[in-house]
Amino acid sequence: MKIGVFDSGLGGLTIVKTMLENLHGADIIYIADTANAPYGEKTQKQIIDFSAKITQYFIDKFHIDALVIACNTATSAAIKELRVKYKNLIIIGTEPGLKPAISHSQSKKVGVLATPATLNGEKYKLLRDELSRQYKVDIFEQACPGLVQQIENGELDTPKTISMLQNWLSSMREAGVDAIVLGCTHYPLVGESIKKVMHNDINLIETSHAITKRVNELCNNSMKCDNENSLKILSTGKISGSMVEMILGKKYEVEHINI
């Protein structure tokens, strides 16, 4: 089973790591579109264009059977168009885990950290409004411009990153938020820093296991359980090899491509 996975940078590797640990017989090809990062500050039209070009590259070069959009922003902006254009391709997106966050919250106060594009997405807004009414929960949203770049640069707990998080999280901490949705696949990489800033036991909700489960459900008949997984990493621009190694736990060569 050939599975294409893409994100604007390193963040989607948090999903790839979970896939490698839990799937069997998958050939995974990962594209980090660092030349166009960060997606969260681009227009919807730009994100759709990036996503369509990457999907076509996967199909032409690797003949993929399934596509995982390992990016909340790209999912929000482009998944509808990609499913219309590529009707025969299994396409799995990434969405903020609002519902599991609500189920974990005792205070009924839930935080959402995401990119501006994700928070402004129509699908997210509809889900947020529906769940907040249904479960009578207060949702505190915070866009985090610049955090993806900090993570891409390996600055996971530097004074600058901690200062940014303190600025964004102080109101959530004071309000008694006890569950935070990590609405960007990069953000689990600063999970420990978020916990430090929140000063308490906070539930951090990310969706890598849910996505891997969905991949397994949709692709299981095509994957051979006795085969090992494989991973090929490609990048359209600069990428930190040491960060790739830190996320995945081993060293991988990264091939530069033009799309």
Ligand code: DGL
The other form holds:
Amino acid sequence: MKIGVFDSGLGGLTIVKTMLENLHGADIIYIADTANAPYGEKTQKQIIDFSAKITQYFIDKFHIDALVIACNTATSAAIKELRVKYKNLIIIGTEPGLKPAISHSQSKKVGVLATPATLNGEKYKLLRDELSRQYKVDIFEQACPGLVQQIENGELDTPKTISMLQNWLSSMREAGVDAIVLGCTHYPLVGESIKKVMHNDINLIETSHAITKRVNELCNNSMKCDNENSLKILSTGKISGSMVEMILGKKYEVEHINI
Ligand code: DGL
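Could the form predicted in complex with the ligand be shown next, to go alongside the form predicted on its own?
Shown next: the complete complex, the earlier chain at its head.
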């Protein structure tokens, strides 16, 4: 079973890590599209274009059986178009875990951190409006421009990153938010810093286990349980090898590609 996974950079590796820990017999090829990052500050048309080119590359070079869009921003902008264009491909997307956050929240005050493109996307707005009506919950949204670059640079808890988080999170803390949706796959990497700024008393919701479960449901028949997983990492631009190693707990060669 060949599974193509992509994101604008390191973030999607937080999903790959959970996939490697829980799947069997999966050959994973990961593309970090760092030449075009950050996606969250691009137009929908640009994000559709990046996503379609990567999908075509996966099909041409690796004959993938399934695609995991390990990026909330690309899922929001492009999954519909990709499903129309690649009808025979299993396509699994990543969406902000608003529903699990609501069920984890006692105060019924839930924060959502995501890229500007995800928060402005139609898909997210529909989900938010439906769930806030259904569950009578206050939702505090915060776009975090610049945070993806901090993470790509390995600045997970530097004074600049902490100060950005303090600015974004202070109103949530004062309002009594007790669950925060990490609506970008990069953000679990600053989870500890978010907890520190929120004074630890917070549920952070990410979706890597839900995605892995979905991959298992859709691809299980083609994966042999006794086989090892494999992972190949490709990048369209610069990427930090030490961050890759930190996220996956092991050194990987990263091959440069042009798409
Ligand atoms: N990690 C991505 C996401 O989940 C995209 C971050 C970006 O490139 O802006 O939204």
